[in-house]
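Form predicted on its own, single chain, as structure tokens, below.
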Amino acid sequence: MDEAGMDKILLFAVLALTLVGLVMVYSSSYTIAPEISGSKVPSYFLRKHVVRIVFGFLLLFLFARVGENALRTLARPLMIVSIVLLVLTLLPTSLSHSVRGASRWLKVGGFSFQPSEVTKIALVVYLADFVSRRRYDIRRFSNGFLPAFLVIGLVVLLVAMEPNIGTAAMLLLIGLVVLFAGGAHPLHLSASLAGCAGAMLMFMRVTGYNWERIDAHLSSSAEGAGYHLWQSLIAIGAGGLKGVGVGMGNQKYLFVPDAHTDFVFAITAEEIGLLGMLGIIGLFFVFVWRGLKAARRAQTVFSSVMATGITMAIAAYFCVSAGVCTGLLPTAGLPMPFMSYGGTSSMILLASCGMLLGVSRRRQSFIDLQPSRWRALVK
């Protein structure tokens, strides 16, 4: 297999993005970070952020230089592992840990982790093998779809139960586009994606667990759910055209909750302005117009549909957070991609990344993937 070098343009989206964030996580969080993290150290979570994505590109560099077959090879052991983890997060074990109400964590010795963040570069990559398994079979129901749905099913019920509908809604958007790429049955995907919504409103208002949010978000309300909105609209609206300039933003002084993980895009619309988020904006188009060339020339239907299932994951990461931050949907507590706070996320976006490099180098035609629909896609 010819191989080439790593899409250097991929490459300088995803650490321009990267560098933005750190200097957005610095500045809205040095004004919080001695409350919360009980230190004096105002760049107490940019130094952890740091530490963190300086592993994420160990391990972008890493899985850039895994090849196709380790990673089939992985796809269904690291399914399971991922399956078994979530399923520890809902234990009353020594390991489970509680935030907020919520059992999303692991924790071994000192270090935290959330499995759901593993499940999502998981579930892409077993999605793409079984795909190109049974790449003649997906489009029917009983020997393609439904084994697929079933696996997408049970991640989303298990990080659902934590409870987490966010991230949830998430992994079944992820796992239907995946299996679209694949070649999935239209019909079979929009019913799948109908009844499993359905179901998560239900369950919301029968538990009262974030009803709220779809009631402030309905409403418009200022008050109760609907505060953090109105806090992240004044945000936005104060940045003006230029912005007030990084560091000088007010609405980080706890008037916008969670300001360097789910509210991170209004901080940094109100300091660097429209013009800034453009080219923010732009950067994220660069990245999925790359990624999406890296799938078209992939070589395999493995690496072509698990290069569409990162690209389109984390654009659907960034458009969910920037529609919540702007009031075009409710408050999810999604982070956004690059420019949040975070842990194993952090790491896990730019190992998916890495792994998306590593199609990127393997420049040949594209080959044998069904139906015609796809070849159209990603043109």
Second form
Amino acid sequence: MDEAGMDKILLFAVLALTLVGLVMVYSSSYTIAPEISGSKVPSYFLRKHVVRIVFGFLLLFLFARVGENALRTLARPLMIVSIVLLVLTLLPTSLSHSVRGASRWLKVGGFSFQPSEVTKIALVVYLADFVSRRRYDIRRFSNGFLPAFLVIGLVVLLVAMEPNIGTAAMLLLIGLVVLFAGGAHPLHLSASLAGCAGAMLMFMRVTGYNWERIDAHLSSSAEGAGYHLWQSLIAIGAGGLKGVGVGMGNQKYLFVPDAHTDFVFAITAEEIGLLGMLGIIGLFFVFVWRGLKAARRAQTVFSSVMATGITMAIAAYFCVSAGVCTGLLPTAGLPMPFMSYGGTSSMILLASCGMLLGVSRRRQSFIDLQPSRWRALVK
Amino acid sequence: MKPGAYKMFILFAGFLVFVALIVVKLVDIQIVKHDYYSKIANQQHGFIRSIPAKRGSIFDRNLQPLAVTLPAVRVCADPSMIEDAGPVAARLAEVLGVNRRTVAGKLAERDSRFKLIDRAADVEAAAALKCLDLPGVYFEPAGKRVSPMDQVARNVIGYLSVDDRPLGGIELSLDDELRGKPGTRRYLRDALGNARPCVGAIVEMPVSGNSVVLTIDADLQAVAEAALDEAIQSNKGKGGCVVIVDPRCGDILALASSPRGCNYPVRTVFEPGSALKICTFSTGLELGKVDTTTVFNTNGGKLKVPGGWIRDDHPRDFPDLIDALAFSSNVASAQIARLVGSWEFYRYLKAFGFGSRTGIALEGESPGILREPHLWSKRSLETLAIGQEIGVTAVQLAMAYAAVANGGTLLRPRLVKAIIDEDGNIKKRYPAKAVRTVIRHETALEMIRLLETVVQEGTGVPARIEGIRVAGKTGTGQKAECGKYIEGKFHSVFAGFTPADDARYVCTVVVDEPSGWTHYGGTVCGPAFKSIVEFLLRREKRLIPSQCQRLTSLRESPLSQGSTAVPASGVELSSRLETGREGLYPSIEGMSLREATQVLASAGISWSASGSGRVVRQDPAAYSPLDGARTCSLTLGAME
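Okay, that one was the form predicted on its own. Can I see the form predicted together with the partner chain too?
Up next: the whole complex, starting with the chain shown before.
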């Protein structure tokens, strides 16, 4: 096993996105910090974000060093802990903590965090371990697909009950992507995806929760699309080609709700314009490209599947968040990777980037990639 | 099984497809619909506040300021931000000198976001307040209109309402020039509508208004106002006005009005009475129907007209043209009008500017009332000749007198001389404008002579001033309401000009409803005219003729001293005056009655006359020796 250094380009993309994110978190939050936090310091959110980023990078370098075996050992306990935490969130204990009618938070010793964020990485690692353990059975239904899908279904259901439909959908998507990468049968995947989508729509229709967002999205006119999206579109549109300048945006003055979290994409688009956005999209492109490359070059099934899962999870979050802000998708409160202010998600994100970089470190050498060796390895 | 390249490819392709969708969407929003969204964004982010423009000043003809805007500060309060209204109100009241309780009451309305504390506070007071840093009190630039001459010419200047809207006068009629163009400042706000803590960017600079230079002479205006007040007070009048015009260019030098606020001289329509006879006589002379030698048979001062009589107030037997005007013979005027005829007379009244607006730069000018002849009654011609059945404004009357005074040209009254910008550069001039030539120069000169006699020995004596030549005419018009004359309610008028031979000031004085011991125009308005001219005399020495000559009578000193051309008839008159010889009856045949009586009077001969026209026969005959009786009977008639 070659102890090659981690992928510098991938690391650069992570660093660049994090830095842009720092700037945008400050730019989008300084105007609303007094309104939301009650603190008079405009840099309130920036300060907290910097602390998380610093912790996040510590985690990143830590997980980049953690070996594959250690990760695989952790996979099942991590999954179990996640599920326990999700259940705790739902139970009306002193630990659970609800915001705006949704109990998504757990508060432990002064720190509050979202178990669903932890679940995200736990699910990827667990499923990567699962498919690598059952690499020969995975194409089957009862032995392979079904147990994995039941785990996915459990966490998705728990998250959906918080309620947090957006994240639940993302978990389902990530889980299925990991299973796809792990070799699950396309028929199983597509059938379950369709079934789950239908079930989720039914759930929303019946409970009424978030249904108006879907409804709003289906209505054709921009003005009728709901206040969030409308303000988001104004922000993006006002940005134009070159943007109004970093820090100069006007839409963050409470016009776009959740400017520093879910709609940071819109604020960024207003301030740096189309050209800047193409730059950011380019950075994500580089990240996904290098992430998948690391997955492809990974030595083991576990590493490869896990790297694919992490990369595609981040890619999916980016796509969905951008899609929500531009009106391609119905409004869902999902953070934008690297760019949004967020406690748990920022740290989990950087930790998973660390795992990804770790995979890139343990890549096969050029010789390892020779077809003969490749086939020999598979056998 | 390790994921194969094709799975990576599928996932990567899926990512790329979605990214491509996002890019397409971004291009659509940010490039294609950029203008649309920018516009909406601008609308919701900013709000425009106007920066008031400095209003231009109003100056008199000597650039003496009549109305200027001084910088001031608008003090406003946001009661919702004031915790404890008491001390704040006390401070505000103390510094601004406003009522503390009123302020406290305003501040107590905690629901309100805006209360006006002081519309135009002094800059110093506002600066002091700013230092106090009171919560919820803020300041906006404003202007304060002040009149350095106080109420002088208020009717001309007009005034501004509390919210700086022009109400009347030049402020209203030239508001477009004066008000300037307010600038705009754009402030940004957040979604809750609160102004963001930033200095608003100036979108557009305010443009200061231009200033107006009037033709008004503020000192003269003040004197005119004082004289008018005096005339109204001493005659217990209801109101009135004084108009002073420079007949050479039509400049309105003073436009006094009482009551002050209403523009009496251009709005109030009255019957000029005898003052209109200037038109009657001018028309008669102009058309050659009469001349200075014409003698009128006034039939003891009454004339039958359809539906009644026209009577003279100062009846004279056989007045000639000069006396007819001097003693304001209504009968003679009616006779002249008959000679002239309806349409001609109407044409001349129109030519003198009656019945149409003069075009003075003030709002609400009345055209007066002058009906066309086909609407006249059977006696309208005669009635019009004595200044009834016609409504005029004081300005119209003044311009008609100015037309005579300047030699026959009706001018457009000029109230605004020029518009100047902030730095004093002339932006626009208002040149003097002649409307039309009404009468020939010769006619005007004869009229001036006639009018001078009015003041020297006729009804206008109260306006006579020793040492200078004054011409003028009195008038007393009955007030009418609902088509009926009201007993005992009059308009007293005096219109005159000085110096008579080179008129520089035409002055019309009108007193509304004098209810003192008399209502005759000369007695009521003459003194006011006199005091105004006396002021001018003190101020301008050159009004006094170079050869300081005492003019007691036209007869003693005909127009030969005048700098203006001597009319032919005058030469004739003076040459004929010499025809008398000691001890003989003078030859007076061919003379007008006036000339004849002058000659006879100088020779100490009494006379009697019959008929009208010129002397066709005298008895005893010319050059017969004077006998003891020293009487001469004259037969008047038309000459061949």
